[in-house]
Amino acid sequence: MDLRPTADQRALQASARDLLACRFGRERLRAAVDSPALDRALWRELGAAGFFALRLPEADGGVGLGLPEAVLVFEEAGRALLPGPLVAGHLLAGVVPGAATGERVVGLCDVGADGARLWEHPADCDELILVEGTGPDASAEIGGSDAPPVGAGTDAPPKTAGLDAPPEDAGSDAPPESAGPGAPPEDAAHAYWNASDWPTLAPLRSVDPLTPLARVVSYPRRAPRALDVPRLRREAALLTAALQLGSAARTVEMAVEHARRREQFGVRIGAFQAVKHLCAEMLIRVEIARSAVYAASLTGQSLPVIGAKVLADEAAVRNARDCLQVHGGIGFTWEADVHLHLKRAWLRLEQWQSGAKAEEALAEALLAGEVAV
């Protein structure tokens, strides 16, 4: 297995971080905290630039790529910090019309893998789409059970987005799965199509002022859709994993920036060992969770995906909080652009698949054998 991207995956990623650059850069950036309502224009932007159809079929309007050139894409999108329902627009660009183009905003809940029932920008989204159930999911699976990775060894592209069945006529009145004949055992896991209003929230104060959160207290179930919720679950997490890692390097340029400029008693603090030995720490973690973010987008499967999540999640967070130590004061107020890194990453760290759950699926992997160590 080859970790190192292509050259046209190179320049892919260079390209997406050229476009954030010139449509999100740091004053777009400070302008939607003070505004955190999506920005419509910037999200249709996205759609034409192919950024939520890149895994879908050339013959279906996409890029026709895989999930390895997902993760790049995602991974720049972590590092500029850019705000949305990002995971759920790319994983349903081939199931809700409009998703593609950006010209509609769906949204993507989880009310069985975790109970956390969270939903991003609840009043940006125009759909949503609930998965629930206790079957196979990314932090439970373990094994070679699972599909084959979309685009992982492969050069053909994806039939779809993560998605293996067409959707269902959106709007349908059918009764729950649950109650016809032929319908899945009541703890398997599926998924229902909600229009926007439809879900009974509750309101919930978001750690991170760019993406505002809603619980969902409870639901409609008459319209369901036939998806693949374990693999939705699964990229779900990885794509995660990718903002998750982009944040991380981004904190460690951040960190060692600020280093190189400021001065105390007449010495750059750079020049210190124990700023040294913080950014050189940060710069380890993220390698480390890079390698393993790759490595789980090549083969897509459930274990690798478990442990790039938890990777990730630690270089996100523990680098948000050492590039703020590095930042001295200046780090602990809101106009340090640290601080939103470290918000986001408190935020993701409890998205499609907490740590704990992880590190304890990981666990059990080991004793039963499952990885060697």
Second form
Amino acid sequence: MDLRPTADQRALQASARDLLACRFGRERLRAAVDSPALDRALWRELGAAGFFALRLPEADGGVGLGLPEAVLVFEEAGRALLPGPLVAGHLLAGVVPGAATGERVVGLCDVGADGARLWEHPADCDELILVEGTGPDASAEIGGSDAPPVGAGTDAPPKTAGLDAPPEDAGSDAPPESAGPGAPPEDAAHAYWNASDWPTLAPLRSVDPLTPLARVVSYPRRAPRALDVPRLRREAALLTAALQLGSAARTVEMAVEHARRREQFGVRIGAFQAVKHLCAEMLIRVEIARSAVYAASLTGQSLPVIGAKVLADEAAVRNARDCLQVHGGIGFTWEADVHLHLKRAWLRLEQWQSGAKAEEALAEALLAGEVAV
Amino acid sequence: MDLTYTPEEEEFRVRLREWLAKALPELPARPDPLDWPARRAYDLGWQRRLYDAGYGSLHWDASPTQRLIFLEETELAGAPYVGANFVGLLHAGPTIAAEGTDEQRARWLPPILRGEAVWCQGFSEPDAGSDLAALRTRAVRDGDDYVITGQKTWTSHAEIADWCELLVRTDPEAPRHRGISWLAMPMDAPGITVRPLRTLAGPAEFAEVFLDEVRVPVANRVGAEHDGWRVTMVTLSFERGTAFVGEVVACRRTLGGLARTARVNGRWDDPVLRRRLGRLNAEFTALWRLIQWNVGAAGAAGGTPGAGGSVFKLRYSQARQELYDAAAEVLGTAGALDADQEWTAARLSSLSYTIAAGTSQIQRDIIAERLLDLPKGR
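Having seen the form predicted on its own, could you now give me the structure of the form predicted in complex with the partner chain?
Shown next: the complete complex, the earlier chain at its head.
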């Protein structure tokens, strides 16, 4: 038993870091801040490197790796602040043609979660998969690390009746919950394929300059997809947690690099206990989140994923704030990258598992005696 | 990344579990927590049972994974905690095993394992505390003996101990980390006075130990003369790294008990409290994973836990305090103020966790300087 990555896994992570350093260095990052339209060439490069097809079987042109490896690669994407619908691209490779290679950009929008219905990079997506409903999830398994990604090879339509809502619904403002007698039962979760221009959107200027957002007001229910939505949500939460972990680890490094270099009152500020202790707490948050995220990628259970997301969210958000504090006035400027980490961490905090719902689920699990070792 | 155990480890777990199921019902009733001689007898009796069953030396003479399984299973089964044997089994024993001579190992380890000797820890001093290297207790060489004069404090179990792992200054001229030696001092030596210290948690757990020209043979020194600091770091890495495994299991069980109590007494209707308990669930689950991480790291490093122990110790000591603060919320006003509640006692004792074994502030310094390589300074 050793929770730490194996030599092979460390090598995979290092190569992901090198790739991102080459293809998405600081200049490209700042260019993306000025012009957040998705870089299609970069997206295809990621596809060619196997970023999206990491968990597809080799027979289907994938890399044939598992969720633990995906988590390590997503951690690197989080470190590098790589923009784009990364989670959607990865989870829907093998489901949406062209997603695995990065030829086509696919978005993923959870309209059943808690009413936020946010969709990242709406103008850049060629396709959109909508998920809705609250499927039973409690202690379901993610599946072993060699299981194929969500929905791979499962194209049979779901059995629930009434999924073929008429296309006229496209323009309707009615919320999906009141879509009439044909609407799916509320305790079921469903996924639909949509053309990216079918939903009705309300404008929303994203706080994160790297991630354009739209609020989905209404959408047609077309082309049902046989996706395992609870599992898709779990894996999305875990990969989002991995992105948060990478960002949290990067902001510790940024704070420490600054504290080692910057001098005030004649000494390097890293010698001040007040600064030291901020940095130490940042590292502790990373280590605790890392243990939780890596373990969740192995155990395949829903609760560890929820817990890992809670802790990784905390690590990313609070570390970015502390990093800003260590940088002082410099940290408050647009030129420093600290705010980009903080804003992205805020955005991910709202995605896939909100704090309140996650903590409630973890509390309910205590009652059920689900304190697995 | 791997959380599975080998077939041998699984078999070890199953056999241990079966043995615990038979051994625990045969245990005598637990003694009054204030009756120290009875506690000593009870704890040593349990250690003897472990020894006879072949589980005696698991605290140091086993792989980190086996140690983890042992601590996890004994806690899950509700077995007695190491109690009076804490220092012998978790600090002094592992240190002697790692740093002692063959003769020293043969002399001191079997009595610890057989439940015949209790050790205490003579590290802290009134004017040193977390600044351990500031210790002033002096040992002057006189023939084959050291003659020791000084004072130790926060010495757990001193009044029932047979031996003390003692840090003394053997070279007052040397830089403060260099002139220290690690000695095994018999507690019945002339010149030792033990005075119990009452703590805010009530019953005396600690004592002050006064040393007035106590003679300890030079042969009782573990490690080289003046090299006690390095030996001490081995002791402390055990103290911070693995000593809390069973407690984390216990905390997770306590948390489940708190949730069920809140459900019964109506406090569960408070969403703020519910969320707090849910948050703690994530926290203790992750702490358990961090232990597993550290066990993997310790296995790779030859068994000694590294500075990662500071990361665990710091977060765990905070989480434990949050747990018992949440317990007070669950109990409600009257329950939170009832000193006879089991959870109240645990809440009071949890206050020591961010101080003992190096304060949280010291741990942060260690993490910043050793793990993040920030410049030294204050």
